Every structure is written in C-alpha cells, then in structure tokens.
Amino acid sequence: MTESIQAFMEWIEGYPEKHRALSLQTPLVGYFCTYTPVELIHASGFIPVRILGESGPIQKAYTLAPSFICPYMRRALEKALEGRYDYLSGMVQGYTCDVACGLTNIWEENIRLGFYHTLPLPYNRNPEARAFFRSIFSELIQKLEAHGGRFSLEALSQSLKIYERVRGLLADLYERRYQGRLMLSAKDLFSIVLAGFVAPPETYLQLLEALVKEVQGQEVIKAARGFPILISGSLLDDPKTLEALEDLGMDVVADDLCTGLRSFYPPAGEGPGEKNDPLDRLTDRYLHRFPCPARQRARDRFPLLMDLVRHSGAGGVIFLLQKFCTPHLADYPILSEAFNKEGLPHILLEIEDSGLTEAQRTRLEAFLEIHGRG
C-alpha cells in the first residue's frame, strides 16, 4: 500500500516539473474551481490542471490584491507573479465566489497566458438553467477552438467516460471509509484526491485502479481510531492538516470539502433525452453535483450534511475554512444553529496558509475533551 500512496505523493510534490515537461507536448489549462467543466477542456485536446496555493511567503500579491481575501487565492497569485504558472496555455474559471472571479481578472491583467475565460453559472436547476448551461458550454468550446482546441461529441464521450470512472473509484473509496472498511489514514486519502487535480486524468485513472485493486484485497473492518468527525469547509491543499487532526485524536470519517467530496460527487450525470447526448450528461452532472455554499443556500445544504453525518457515523463537525471565505462564513450561523438543534457538537477554525496554529490545536484538544471522550 505504501508504494501505491507514494505514486500519488510524487504527483503532489513534483507536479510543477511534470507540468512543465507535459506542456511541451500538450497544452495545459489552469482552473481554480471544481465548477469548471474540465471534461470540455480535456475533450478539446488540453490537460486541465487545478491551481494550488500551498504554503509560502506572500509579497508581490499584496501589490495587486487586498490582504482580506483567502490565503489560497493570495498564494496562487503570488506563485503566478513569480512565473511558476508560465507553462499554462490558458485559464478557465467557473464563476463561483467573487474573490476567485475578481482574482481571475487580476491574473488576466498581469499574467500573460494564451487566453482567459469565465463561465457565468446558473443557480437554479430548472429547464431554463439547463438551457443556459448548454449555451455557456458552447461559448467555452468556441473559445477553446479559437486557441487550438479540437472538440467533438465523440471526444467528449471519451472524456466523460474517463472522468466518470475516476469519480466512481473515489466515491468507492469514500464509501469504504464510511463503512469503516478503508485502511487508509485521512492524510493518505486526501493526498489521493489531491493528486487528481494535477495529474492528467488518464494517468490518474491508472494509479487509482491499481490502488483500488489493492484496497479490495484488504477487506477488513477498521478499529476505531478516535473521535469520528466530519470536516466541512472550503479549499484545503495541505494533507498535513488532516494528519494533525488525527494526531490530536480525531478520526476523519467524512468531508464536505472543495478538495474532497464536492469535487467528484456524484460521479456522473444523466441526459434527459433518449439519445443520451454527452452535453446533456455533462450539464446534468454540474446541475446536480454536491453543492458549494457559493452556489446553494445553507438551508438546502444542511440536509445533505446531515445525511453525511448519519451515513458516516460522525459524532461532530469541524468547520475548517480558509480565512475570509465569505460564502462559508455566511452559511456558518445557519448551519451552526441547525447542528445545535440536532445536538451535534461543532467547532469553527479559520486557517491561514501555514495550517493549524498552536491556539487552534489547543481549542481542538478542548473540543475533544468535552465531546469526544465521553
């Protein structure tokens, strides 16, 4: 199992060099948000790769962006200004939170890439929203073709098949975790998901299939390893944060993270017509994907979170948010009150780019002492 995990870690730790080498053969397109239809980018002949922030100093970014935006977007801009994304051919961004979209404009003004494109996403799931999705997908296809892409419905069907297989395998790993049948730490499982944002999907699928085959040969019931918790929050791109939670005595049994469940669930969509049009399936998947607070009201997200709690056996919730993350912070009072009514303990932590602070570790120890050792 260790060697299988190492293959994913090599992508996380070495992706800049790998991307630079890949870009000599196939153009790469960056994106921030998982509402970006990566299948269309892939079907047009590009490799979609997610922009990661990671930890590190911030200097140049402060000359262009205020300090009260999330650390992830600040670090991503800093890296771009240092020339660390100059191998990208373009940037595509699904319109979710205002900061991501505002920063995309700053990138466009200051980072020279081949093209930029932002998709305005609908909030509803009615027929008009479906038609709107089709129209913005068509605009994106035209933009990609104007910059060297070659799109076809057949290519999209192939891309959907790859991404649906990838997402299905990740969903299987999560289901095994819910049932206590997965002998992977939270850090390892998170690293596996994270590698999928930076590795080409074909390569990633091969790694996942090998891992799942290995996991299927280890059908054991995991012994309880701590207080079972659900993590709900925004983007997290440092696996060590999850390792720190487990070291404190937490057992991460489920997540509602932008770099976790929300990025791959559900694995596929269904077309409403008899022809099973791949664009309809793509539209359906993005209309019905597990929602982000930037796209759905808190009162509608809460039942989904409670389903995760019940299904995974979580005994508490940690809201792990990027500092200044407005969509999540706006939802927090409503979700907090709702969890209180259910008698479910929870705690809110706002993280900077360096992971958990000593003060936050102390708060978590107190949380565990009160709620987790009864």
Second form
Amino acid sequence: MTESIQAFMEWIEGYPEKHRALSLQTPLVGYFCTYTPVELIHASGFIPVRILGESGPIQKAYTLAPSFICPYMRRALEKALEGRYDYLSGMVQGYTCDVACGLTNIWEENIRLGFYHTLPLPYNRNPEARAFFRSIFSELIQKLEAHGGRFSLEALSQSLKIYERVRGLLADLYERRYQGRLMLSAKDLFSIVLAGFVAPPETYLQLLEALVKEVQGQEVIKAARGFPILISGSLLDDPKTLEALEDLGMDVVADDLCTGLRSFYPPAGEGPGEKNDPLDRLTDRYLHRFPCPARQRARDRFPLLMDLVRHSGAGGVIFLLQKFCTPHLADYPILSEAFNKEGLPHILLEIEDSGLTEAQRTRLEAFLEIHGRG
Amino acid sequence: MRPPSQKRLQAAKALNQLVLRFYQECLEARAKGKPVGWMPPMNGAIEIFYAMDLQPVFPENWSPLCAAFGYAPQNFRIAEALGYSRDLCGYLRNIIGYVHGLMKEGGTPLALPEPDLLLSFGGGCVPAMKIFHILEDRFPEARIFSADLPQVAAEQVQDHHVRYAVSEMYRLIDFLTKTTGKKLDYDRLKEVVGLSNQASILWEEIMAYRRYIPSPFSAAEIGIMFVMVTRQGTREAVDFLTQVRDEVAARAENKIGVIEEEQVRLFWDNIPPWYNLGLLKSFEKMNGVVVAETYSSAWSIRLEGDDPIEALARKSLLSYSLVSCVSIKKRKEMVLKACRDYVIDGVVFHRNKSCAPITLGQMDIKRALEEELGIPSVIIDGDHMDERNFSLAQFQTRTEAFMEMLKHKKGLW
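So that was the form predicted alone. Now I'd like the form predicted together with the partner chain, please.
What follows is the entire complex, opening with the chain shown before.
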C-alpha cells in the first residue's frame, strides 16, 4: 500500500518538473475551479491541470492583489509570478467566485500565456440554462481550437469515459471510508485525490486502478481511530492539515471540500439530457454536481451535508475555510444554526497559511474535550 | 481674477427630498397592497418593475443610507452576533443586521417595507447573490425568482450571452405576471426604457461638464447617483437630472468651481466611504478636487434599438462587468480615458475591504496610469461601509503627502 501511495505523492511533490516535461509533447491548460469543464479541455488535446497554491511566503503577489483575498489565490499568484507556470499554454476558468475571476484576469495582465478564457456559468437548471451551457461550451471549444486544439464529439465521449471512471473509483474509495472499510489515513486519501488534479487523467486512472485493486484485497473493518468528523470547507491543498487533525484525535470520515468530494461527485451527470450525447452528459454533470456555496443556497446544501453525516457516522463538523472565503463565510451562520438544531457539534477554522496554528490546535483540543470523548 | 466658487449644488437639496420620497413611497406601496420586490441594483429588472407598476426596493442602496444615518454599526453588531464574519462585505452585513434588528424593532424615520417578492440573483458579485439567499430565509413568505445573468467581460459579450439574458427577462416577466396578476404593457415598457435611456444620456452630459476647468462639482455630489440606482425609467429621474444638468452647465459656463483655486484634479477609484463622504472634500483644503470617479461612466449605458427587452438585457450584461474585475481590461481602458478626458493630475485608489471585485485589478490600472500617462496615484486602505477598517490618520498622511507631490510635480509647491 505504501508503494502505491508513494506514486500519488510523487505527483504532488514533483508535478512542476513532470508538467514541464509533459508540456514538450502535449500542451497543458491550467484552471483554478472544479466547475471548469476539464473534459472539453482534455477532448481538445490539452492536459488540464489544476493550479495549487501550496505553502510559502507571499512577496511579489502583494504588489498585485490585496491582502483580504484567500491565501490560496495569493500563493498561486506568487508562484505564477516566480515563473512556476510558464509551461502552461493557457488558463481556463469557470466563473464561480469573484476572486478566482479577478485573479484570472490579473494573471492575464501579468503572466504571459497563450490564452485565457473565463466561462460565465449559469446558475439555473431550466431549458434556457441548458441551451446557454451548450453555447458557452462551443465558445470554449472555439477558443481551444484557435490555440492548436482539435475537438470532436468522439474525443469528448472518450474523455468523459476516462473522467467518469476516475470519479467513480474515487467515489468507491469514499464509500469504503463511510463504511469503515478503508485502511487509509485521511492524509493519504486526500493526497490521492489531490494527485488527480496535477496528473494527466490517463496516468491517474492507472494509478487509481492499481490502488483500488490493493484496497479490494483488504476487506477489513477498521477500528475506530478517533472522533468521527465531517470536514466542510473551501479549497485545501496541504495534506498536512489533515494529518494534524488525525494526530489530535479526529477521524476524518467524510468531506465536503473543493479539493475532495465536491471535485468528483457525482461521477457522471444525472439529468434530462440524452445519455448518448456527450455534450448533454457534460451539461448534466455540471448542473447537478455536488454544489459549492458559490453556486447554491445554504439551505439546499444542508440536506446534502446531513446525508454525508448520517452515511459516514460523523459526530461533528469542522468548517475548514480559506480565510476571506465569501461563499463559505456567507453560508456559515445558516449551516451552523441548522447543525445546532440537529445537535451536531461544529467548529470553524480559517486557514491563513498551510497547516494549523497553535491557537487552532488548542481550540480543537477543547472541542474534542467537550464533544469527542464521550 | 479668480473664478467664483460654490461648494454644493443647489440640486443637492432636491436630492434629499427625492430620497425621502422614494423610501416613503416604498412603505406606502406596501400599505396600499402594491407588490414590493427586493432586488440587487444595476440590472434591467428596475425598468420592468416600473413598467408593471410594481415597487422595487434595493437593499444595497439602503446600506449607504444606513451608513449616513449611523445605523450601520448596530446592523454590523447584529449580523456579526448571528455569525456573519467581519471579513464579509459590509453591504451584506449591514442589510442582514438590519432585517434581523432595526427592521423588526421599527421606530426609525425611514425603513424598508417587507418584500412580497425577492429577485434572488446569480450573476453580479457573490456577496450580492448571497445577500438574497440569506434574505430568503428571513422572509419565508416572499415569492422567489432565481434570476440568472452571465458574468462575462464587457468586451466579450456575444449573441448567446444576450439571448440568455433576454430569455431571463421574459422568464421574469412571466413570474411577475403570475405572482402579482399584473400584465406588462409593451408600449408602457417602451416608454419606461425611453426614460431610462434619457437618464443615461443626461448622466453622461452631466459628467462631461466635469471636464471643465474648474470643475463645476466634485465627487462629494456622488449622491445624485441615487436616481440612477432607484429611479431609472421614471420621469422623476429625468426631471431631476435635467435640473442638475442645467445647474452644472450654468456653473461650467460661468467658470464657477468647487473651490476658489482648483490646482489639482483627482480621480477616485472604487466605492466611496459612505460613512464619511466628507473625505472626498478633504482634498479641497489643499486645492484639490475629485472631478471623476469609477461610477462616472458606469451609468451611461444606452438603451437603444427597437426591442426594449434586448436593450435591458444588454445593459444588465454590461453594468456589473464594467465596474468590477470581470473586465479589468475594459476598466483600465475606461479609467485611462477618463484621466485624459478630465485632465486628471492624480488618482486615489480606495483599496476597499468590502469590495474585492472592484479592488482586484486596481494595481494593474495603477501601473498602466504611470506607464502610459505618467499619472501618479496613491492607495488608501479602507472600506465603503465599515469604518472600523479605515484609519483617518493613514488617509490624511497619505493624501497630504500625495497632494504635496502632485503640486510639486506641477511646479506649485
């Protein structure tokens, strides 16, 4: 098992070099948000790779972006200004939060890449919204083709197949975790998901298939490892944070993270679209995917979170947010009150840098003391 | 002989009456059973409301009034006690605090009527959308229209964006007809859209007079924007703006300026600090006048063509993107053009903690001003609603040094 996980870790730790080498053969396109239709980018002959912020000091980015936007976006800008992403052919971004939109445009002003493109994603699910979705997909395809891409519906069917398979395997791993049948630590499972953002999907699928095979051979029920919790929050790009939670005595049994469940669930689109029309399937998935607070109401998200709580046996919730994250902060009071009504303890932590601060550890210890040792 | 000066416009008094009348009308509408709909500003729903004889209410516009009346600190306290972080936009915290506090308590001279309808927007900025999601919980009786509007850069608007925005307009009209029983008279809509267009033309004319030296009025009169936010599509807005235009024209022609000796002309970027608009006038004691700002051109969007619905859709698509980070390129172009047109000496960038969408991109605009026009600028840290995020000492130190530098550059120091 350790060996299989090592393969994922190699991607997380060494992706810049790997990307640089890959870009000599296949052009790479960056994106921030998982509402970006990576399937279209892939089907047009590019490798979609997610931009990670990682840790490190912020110096150059201060001259271009204010300090009151999320640390992830500032660190990503810092890396870009250092030349980290000069191997990218372009950037594609689905409009979800204001900061991601603004930062994409600031990148465009300062980081010279082949092209930039932002998709104005509809919020509704009616027939007009579906038609609009198809228009913006066409617009993106045209842009990709203008920059060397070649798109076909057959290629899209193929890409959908790969991504649906990848997402299906991740969903299976999560299902095993809900059932207490997964022997991976939260840090390891998170690292596995994270590697999928930076590895080409074909390579990633192979790694994932090998891992799942191993996992299937370990039909054991794991012993309880601590206070079972659901983590709900924004983007997290540092596996160490989860390790720290486990060290404190938490057992992460479910997540609603931008770099976790929300990025792959559900694996395929469910909706009124024609199942054999790849563009319909794609539209269905983006309209019916597990929602981000930047796209949905707190009251619509709450039942989904409660399903996760019940299904995973979580006894508490940690809201783990990037500092200044408006969509999550705006939903927090409503969710907080709703969890209170359910008698579910919860705590809010805001990430300012990588990992947890000492003060946050102390608060978590107190949280566990009160709620977790029963 | 120095030209005469006169700080305030006469129209400012008329504006006060107009503001009072609008909010009284909102309360009366509710009392008379006229359907009241709350909505975000800067979209074509306002014209449709006026054409259907419905009462629009703008929670976002209510916030500057709360700041001016001194309600904001109390509203913030209530919102923050409910769990709304201080890092959230001040408009959001203010309105949420208001609807859970003062609005329930009553007793304020002005107040908002409860909504019958909520136009809950996707599109625009995320806080504007989230405000309405939260309001939906506060007013469970209200009928909700989940509106959608593509967030697309002004320079990238294409037919499919317009088509979708148009289909949303028709969906809105259907919703309003079904929920209120009122029908849309197409001729009346044309009339309203015509009036709205006249307001935009007048707005541009008024702004153009600020190119005169000395400028006939300063950013301290930004309050006139009230009619563009709340009254577009009404005769009242056109009459008021005509009065402002005539007064401004007369002042410009007679070389009546804001101060006796206008030495430095400034541009203000981002929403002003509503709790202290006097700051915009603080440059005047150093012979500086703020003669243009971000909003100067944002309300000049024309409503042209034979189809009023399409005209409204196009306006809606441009309004938000032109003042936000959706169109950094276009915004930069607009600010640079304004700086040339208004003969600007220096730019004040308000780095506004309550508005990331307008703040993002400021540094790129700042650099372009220096590199392309040689225009210096200064950054002021602040917040358009929450005074706790503003330091008067920092403002004074930075603006005074900036003014000295600008005067030195012009050989006046």
